[in-house]
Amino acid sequence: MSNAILSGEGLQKYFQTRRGVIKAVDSVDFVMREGEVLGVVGESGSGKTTLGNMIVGIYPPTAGKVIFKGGDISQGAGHRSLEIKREIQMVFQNPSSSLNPKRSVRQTLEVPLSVHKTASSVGERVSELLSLVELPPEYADRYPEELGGGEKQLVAIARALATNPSLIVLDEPTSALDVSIQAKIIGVLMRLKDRLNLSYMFITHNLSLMRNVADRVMIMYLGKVREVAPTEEFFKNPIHPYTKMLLSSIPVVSDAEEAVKPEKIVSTGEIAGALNLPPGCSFHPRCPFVMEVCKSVDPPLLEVEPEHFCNCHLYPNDYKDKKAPWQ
């Protein structure tokens, strides 16, 4: 992909515990285009946050590569150049824990400005950053305890912007906030994306949010990518049984919305434990369409439509001639 800013090649992250190995991310491939929003969606334990942590260097991968602007940055943050650290930033889920309570907003923003030397006048740049995230300049002298949850997250976003990044990993940036505040944060993020030509990896469990935010959606389940597609295609033509199950469970408020939801698919079992993953496709214990091959062979991620990828034994390359059970 000629305009790719970020890609993962066979990414794995395994954690050794006393009880065994947790395969948090297992052989994940993906590509992000420059300037796009890639929505990474999954339930708790899907590996989506671990994937984001590998992108920013918090975890080095157990195997595979992280490629940024054509260069291999697979090593952890301790081995990355200052330039790479400047270009890739992260906004965490809970601003109350990601901000130092003993630092004022000004001091919080001055740290990356001083480390990366991205401003000739630190004081002026602090004011500019607050303006970018739509906070008044007097907030510079406030401390986190004096801010609301949404205001704290806006400060965290301003801190990420301080280095003039090109890519920001957003790890559930609104899930800890009230619904009314979530809309403001999303609005600020999208305006900043267009104004500063940013690329976002938007990690979330909220699939309905991605309809209006993401350019493409990537579904993860138990460490693996199960489906990837452009957003319009994804919501119009979901393919994987797990994706259909997620979409059919989204609450709606009108008959028109209900009419465009996929036919409800009810899972048949429990989510497997991370320490006891089933052989074959890890979704097969919950899938109502499970076949014998699903229990022993994990299907590859195949392009079943232009730019629409899925890994499911129901969908070989010629899947259009082999209707799925619900079609």
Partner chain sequence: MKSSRTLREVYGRYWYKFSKNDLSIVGLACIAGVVLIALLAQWISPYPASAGLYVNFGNAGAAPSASHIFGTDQNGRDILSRVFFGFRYSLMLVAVVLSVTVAPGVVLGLVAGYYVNRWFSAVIMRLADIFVAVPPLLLALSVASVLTPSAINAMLAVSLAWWPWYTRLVYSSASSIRNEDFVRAAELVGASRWHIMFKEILPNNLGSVLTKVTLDCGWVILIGASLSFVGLGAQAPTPDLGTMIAEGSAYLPGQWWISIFPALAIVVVILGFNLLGDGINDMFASGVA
Given for the second form:
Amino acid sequence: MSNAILSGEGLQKYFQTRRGVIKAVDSVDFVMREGEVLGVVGESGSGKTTLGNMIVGIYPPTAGKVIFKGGDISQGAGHRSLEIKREIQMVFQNPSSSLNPKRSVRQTLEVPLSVHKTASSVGERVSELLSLVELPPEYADRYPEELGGGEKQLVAIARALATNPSLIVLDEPTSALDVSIQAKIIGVLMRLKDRLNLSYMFITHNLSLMRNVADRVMIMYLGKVREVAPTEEFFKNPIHPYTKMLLSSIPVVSDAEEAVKPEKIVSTGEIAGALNLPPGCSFHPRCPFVMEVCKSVDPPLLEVEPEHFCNCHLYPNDYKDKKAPWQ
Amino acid sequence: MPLLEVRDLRVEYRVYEGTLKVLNGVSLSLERGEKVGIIGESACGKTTTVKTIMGLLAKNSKVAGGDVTYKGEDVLKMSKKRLTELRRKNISMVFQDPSAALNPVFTVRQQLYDIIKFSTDERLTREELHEKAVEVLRQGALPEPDRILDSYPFQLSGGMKQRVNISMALVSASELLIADEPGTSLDVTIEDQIMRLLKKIVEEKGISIIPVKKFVDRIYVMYAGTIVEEGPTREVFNSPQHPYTQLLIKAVPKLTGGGIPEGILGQVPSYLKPPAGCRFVTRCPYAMEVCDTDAPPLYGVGAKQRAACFLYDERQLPR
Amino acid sequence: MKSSRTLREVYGRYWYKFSKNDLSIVGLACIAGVVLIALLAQWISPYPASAGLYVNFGNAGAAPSASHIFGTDQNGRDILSRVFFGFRYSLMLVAVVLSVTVAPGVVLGLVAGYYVNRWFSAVIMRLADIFVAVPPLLLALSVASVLTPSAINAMLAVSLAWWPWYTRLVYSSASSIRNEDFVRAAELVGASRWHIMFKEILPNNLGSVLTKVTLDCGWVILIGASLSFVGLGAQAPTPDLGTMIAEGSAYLPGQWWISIFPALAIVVVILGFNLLGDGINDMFASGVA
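What would the structure be for the form predicted together with its partner chain, given that what you showed me was the form predicted alone?
Zooming out: every chain and molecule, the one shown earlier first.
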């Protein structure tokens, strides 16, 4: 088992708004190992993007710690050392907003190079970065409007690579792209990971994608981690009722895939508003197995199988001996 | 007679660089009560096709050929008055973005009443309007119709807004409902609910629908302004025949795992100078000489599928 | 499929967007004409001496004729020549006012927009609000009346009233651009604030600033002329269009040409700048076609 590169301890991010406090991320603990792809999966309002933003330092957590390679990096990016900024990079969701329309690819890639002085020859390094993301060197002199969505995202990946980082937070890097292009981008990312020994925190709403790229999957719902497990185990034995609802809602193309979905849990209800979180377990208003205790007590995250964590009152540690109430 | 028939439709857009030849002979048909889907990646011409059917093309566009017939009437040559009449009473549409189709400064009641008044020639009393509004909201599976009626769009979640849109569309869609990716901007669990709702409505009311994704009997696969494959949904997904469909379906990440293949190399051709023959020729791993020069017709493959590809030509064509 | 664009392609596209509206071309033609006339006033005026202290009472108040197309004024000066020189004064006013106000206004707006949550952003914007709250003409009037009325003071007064518009324009777009992912990316990489403000955010504002500059040219001329009209701007014998209208108004309606032709000249300039501004706005507008 390789070492932890990144961990979060009791991470919280509350946003004070005029109408009340939004608990975007609430008491999140996680560990990410070196060289790992951790899939952070959730729907809108799950807090997955807020979590990613705290890690790269777009804003500091309200409480809790972000630990990177043993050091506390809970501050915002403005207070982090240049070295930490070099080590942790991000790729954003929207390809059209992630590149400055007025700057050529070369100008965009030169910024990290001149700040971090990681290359002796800037021009050579620009071509090298482009070849890393499998774009021809002529692309250096193009402007974003001349690039397709996938190409823009490749340039954004090249920009993140320019500082020789060890951890990249990928915030839905392919969700705005067509599937045939998504396949290309994922291929490039996976080759880069092996070649440059990178670790990815892959934020997404797409579980099918995570089935194919993540080493471990972490499910978030309304600011909390609901389930974490190694990918194989996660898809073979999903435990949390929300995970099951999510899995059975996924549109799939083939009968073979339909067969691996868990027993159908029909999606009902709406995701609660972040301002008025339900008391107890925040999933209880939509949960088909809701019990009295769920309405008042938020369950803790427990290891129900080796490496497989889940927080649900149905599953105390010895859940195999106990029968769930509907059985 | 099919409810809707599109034959060899060609649509062009005039821009600074020249003429974008977007639709290149699109043909499709739809029977009453049938659910038909069009799938394809962005800029494949789905939206242009749907807009042409609804008579909503932009000013810089031109129908360069083909026709669209609705119950035997030519939609493209229809008078404005008749087209409005169709949109009032027979055909309606649900858009991808749930907020874009609702006016933020009016309550659902005001907007829904307007649509109901517009859809009928009778003069309805307030009570009748209310009754009808509650009825369509019920069909849209919205709980507490009275609360919804007095809400402004911003007070509703994305899923609820899309249900309101569907309810509104139902007012005028007595025969045909066109849905342009009605679930894609919503969360998966909510999208699932919306799609199940649409399916139920279609089965109960017997109206036809062209949603762009699932729960359909038959699908058309579009690539760069052409229909490349057609067939029953299950067959197309389980055994795709056109090289494009095969590669596309391979590129979709599977819940069964197995990694992600390379996708489709190259790019969609420019609509300014599309290839003269098959539009997929630039990216096709099986391209033959004939593909450069001739556009393939739809060949029947198996019992119900058809694919526009010379691989299915009986002649032995040179590679 | 895509190759790098040549200069010609870039400008071709700009020109296509600009020229889609015929009125933009009319505006461009007007302004090009006015600028040429102003530059060449010495050589193309039929009576260049009329621009200065020149008196010919024998020919005073002559109606438009072949030798004096716009007629002559109460001192016998050729109005056409004075209008030509008047353009020169107007354009000078515009050049001075805008070169003094645009740069500081833009920089202040950029700073306030990028540091939107900091105290000095609020200070800058409230200060701008105060200057905006006073109508520019009124502010210019009060400045001009405290100081001695002169062309320079008129320019100063107009400048004081003008910078906040640029600050507000750039502030509103900079405060939204700062949330774009490309700005985030530059921050995460550790790029300097100077780089982020001037290299990342500013270039995305240049289109709207240029549009506003063009539209403002007309307004600055109008305000300058109004100041001159009430006697707080350029003083006789400077051939200023506002002063000319003011002087001529005493002879209305009989000798209508003395004030009507300078007034028409102002209309042409302002209309020209407005149409040109609309064209420039279209040019930078995004979107296909």
